[in-house]
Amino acid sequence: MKPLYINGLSCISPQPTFGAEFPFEAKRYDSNRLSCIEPDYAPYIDPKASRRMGRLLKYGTTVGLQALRDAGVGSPDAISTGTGFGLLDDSGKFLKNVTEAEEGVVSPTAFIQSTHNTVSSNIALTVGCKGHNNTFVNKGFSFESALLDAQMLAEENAAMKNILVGAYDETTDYSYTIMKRLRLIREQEIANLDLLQTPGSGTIAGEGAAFFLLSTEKVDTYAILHGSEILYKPTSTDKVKFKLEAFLSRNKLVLSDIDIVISGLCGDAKRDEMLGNLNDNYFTAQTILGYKHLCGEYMTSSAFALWLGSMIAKTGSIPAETIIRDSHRLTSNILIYNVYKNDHAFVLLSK
C-alpha cells in the first residue's frame, strides 16, 4: 500500500506534549498511575457541552480538533479512530446510576457518552463530517487496526484525500483498582522516570489520546508514514525477526536502514523479556529510545509512541528522557516497536 503524509496532530498525555515546544522536558511522577495534563478546552468545545462531558471525551475531541488545525483541514475526508477500554468513567457512572436507581429510570447522558465511537463522532459532528467514521477496539491491535483502515481507504478510494487517525483512552479509579488487583501494577510506588532502569513485577498504569492527519499529499508534513504490521502472541525471537525483515522488504528497506527503534518496554521484567533481548541481540546499530514511562501502560499508547517519532522526524531531536541507547545516527527510519501483554506491533516512519 502506498504511504500516507502525517501532515498534522496533536497529543494530551500525562506529559507537556499538547500546544508545547519539542523536545519537552519530561515530568517526574511519584506514582503508579499518571494522568493527563489536561489544557483549557474553551477554544475547542463550548462551555456549556464541556460540562456535560467526560474527561476522555473532551480531551479526545480536543486532540482530533486541533491535528486537524494543525494541518489547515476543516474537515477530513473519514475518520478513523481506536480504543481499547472507550470512555470508561462514563461508562462507570451509567452502571452507578442503574444500580442505585434499581434498574429504574435513569439520565441517558452517561450512557450515550459511555460508547467506545463517541469521541470519533463527537468530532465528526463538531466539524460536519459525513463520511466514513469507524472505530476499532482491537486491544493492544486498536490503534494499528485504524492506521491499516485508514490506509486501505486512501488505496481503495482516490477521493480519500485526509483522514483523520486517532487513538484514546484512559485510567479511572474502578480500572486501576481491578489492575492491581490483577498485578499489573507495581506494587511499590516507583517514579516514573526510573521505571525502565528498575525492572520488576508490573508496570504503571497511564492514559492518553493523539491524532494525526494523513494526507495523500505532501505539505508542510511531519513525517511518511508506511504502514503497520501486527503480530499476535510471537512464541520465540526468530519470528519476531522474520516478520519484521518481511515487512522491511515489502517497504524497500533492511534492518541496517533503520536508525531509532522507538521500543514499548513497561518495566515488567516478564513482559519486557523478547523486547529486551531483541534490543540488545538485534537491533545493535539502531538508537533505542522508550516511552512508556513518559505516558505509562494502556492499550492505545503507541499513538503516543507514533506522536513522539513524528516530532523527532520533523525536528531532528530527540527528549533526553526517551534515550535508552544512542547510537548517534541521523534520523531517516524509525521503526515503532510495541508490546502490549501478547499483542505485537510494528510501525514504520521516515523523514
Given for the second form:
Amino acid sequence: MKPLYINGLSCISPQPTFGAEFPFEAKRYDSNRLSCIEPDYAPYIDPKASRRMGRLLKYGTTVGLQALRDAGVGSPDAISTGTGFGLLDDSGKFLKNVTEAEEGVVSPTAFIQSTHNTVSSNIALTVGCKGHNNTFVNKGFSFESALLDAQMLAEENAAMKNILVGAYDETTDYSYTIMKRLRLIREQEIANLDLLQTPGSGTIAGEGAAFFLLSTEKVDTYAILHGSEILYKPTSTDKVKFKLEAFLSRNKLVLSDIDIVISGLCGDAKRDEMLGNLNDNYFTAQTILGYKHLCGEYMTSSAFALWLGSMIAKTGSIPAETIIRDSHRLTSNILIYNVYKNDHAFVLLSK
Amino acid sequence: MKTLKVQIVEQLNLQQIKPEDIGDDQPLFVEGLALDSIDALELIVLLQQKYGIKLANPADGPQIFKTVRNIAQYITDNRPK
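Same protein, different state: after the form predicted on its own, show the form predicted in complex with the partner chain.
Up next: the whole complex, starting with the chain shown before.
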C-alpha cells in the first residue's frame, strides 16, 4: 500500500505532550495509575457544550481538532479512530443511573456519550466532516485497525487526501479497581520511571489520546507512515521474526535498516518475556526505546508510541527517559512494536 | 423557586451560572439561558426524580419549561399529594 504522510499530530497524555517542547522532560508519578495532564479546553470546545462532556470526550476532541489545526486542514475527508473501552466513565455513570433509578427514567447525557464513537462523531460535527467516520474497538489492535482503514481508504479512493486517524482511552476509578482485582496492576506502588528497570507482576494503568492527520501529499511532514501489521498470539519468537521480516520486505527494508525500535514493554515480567527476548537477541543493532512507563498501559497506547516516533523522526531528538539501550543510530527508520496481552502489532515509519 | 434553581443548575451542569443569576421569568430556551433539547430531557428527568411528576403531554413541554416560574407552578399543581 502507498505510504501516507503525517502532516499534523497532537497528543494528550500523562506527560507534557500537548503543546510543549520536544523532547519533553518526563513526569514522575509515585502511583500505579497515570492520568492525563489536561489543558484548558476553551480554545477548542464551546464552554456551553463542554458542560455535558466527560473527561475523555474533552481531551479526545481537543487532540483531534489540534491535529487538524497543526496540519492546517479545516475538515478531513475521513475520520477513523480506535478505542479499547470508549467513554468508559459515561458508560459507568449511565449504568449506575439505571440501577439507582430502578430502571426508571434516567439522565440522557451519560447515555448519549457512552457510545464508543462519541469522540470521532464530535470532531466530525465540530468541523462539518460528512465523510467516512469509523471507530474500531478491537482490544489491543484498535488503533492499528484505524491505521489500516486509513491506508485502505487512500489506496482505493484517490479523492481521499486527508484522513484524521486517532485513538483514545481512559482509566476510571471503577476500571482501575477491576484491573487491580485481576492483578493486571502492580500490587505495590512503583514510580513510573522505575517500571521498566524493575520487572515484576503487573504493570501500571494509563490513558491518553493521540491523533494524526494522514495525507497523500507531503506538506511540512513529521514522518512517513509506511504501514502496520497485526499478529495475534504468536507462539514463538521465530514466528514474530518471520512475520516482521516479511513486513519489512514488503516495505523494501531489511532488519539492519531499522534504526530505532519503540518497544511496548510494560514492566510485567511474564508479558514482556517475548519482547525482552527479541530486544536482547534480535534487535541487537538497534536503539531500543520504551514508552509505557510514561503513558501507562492501555489498549491504544501504541498511538502514544506513534506520536513519540513521529516527533523523534521530525526533530532527531530522543527524550532521555525513553532510552533503554542506545546504539547511537540515526533516527531515519523507526519500528514500533507494541504488545497488549496476546495482541502484537508493528507500525513502520521513517523520516 | 430557590431550591428549584439550585436543582436546575446541578442537573444541567451549568458551570458558569449561579442559581441566583437565573431570573424567575427569564426565558430558559433559545434566548436567556439558551438551553437545548437535551436540557429539556434533563428537566423532564428532574421533575420525575425529584418531584415524582411524569410529564403527561410532551406537547405541553415548551410552555412548562419556558421559565423557572412556570416550572415551579407546574410542580405545585401536579405534585403527588
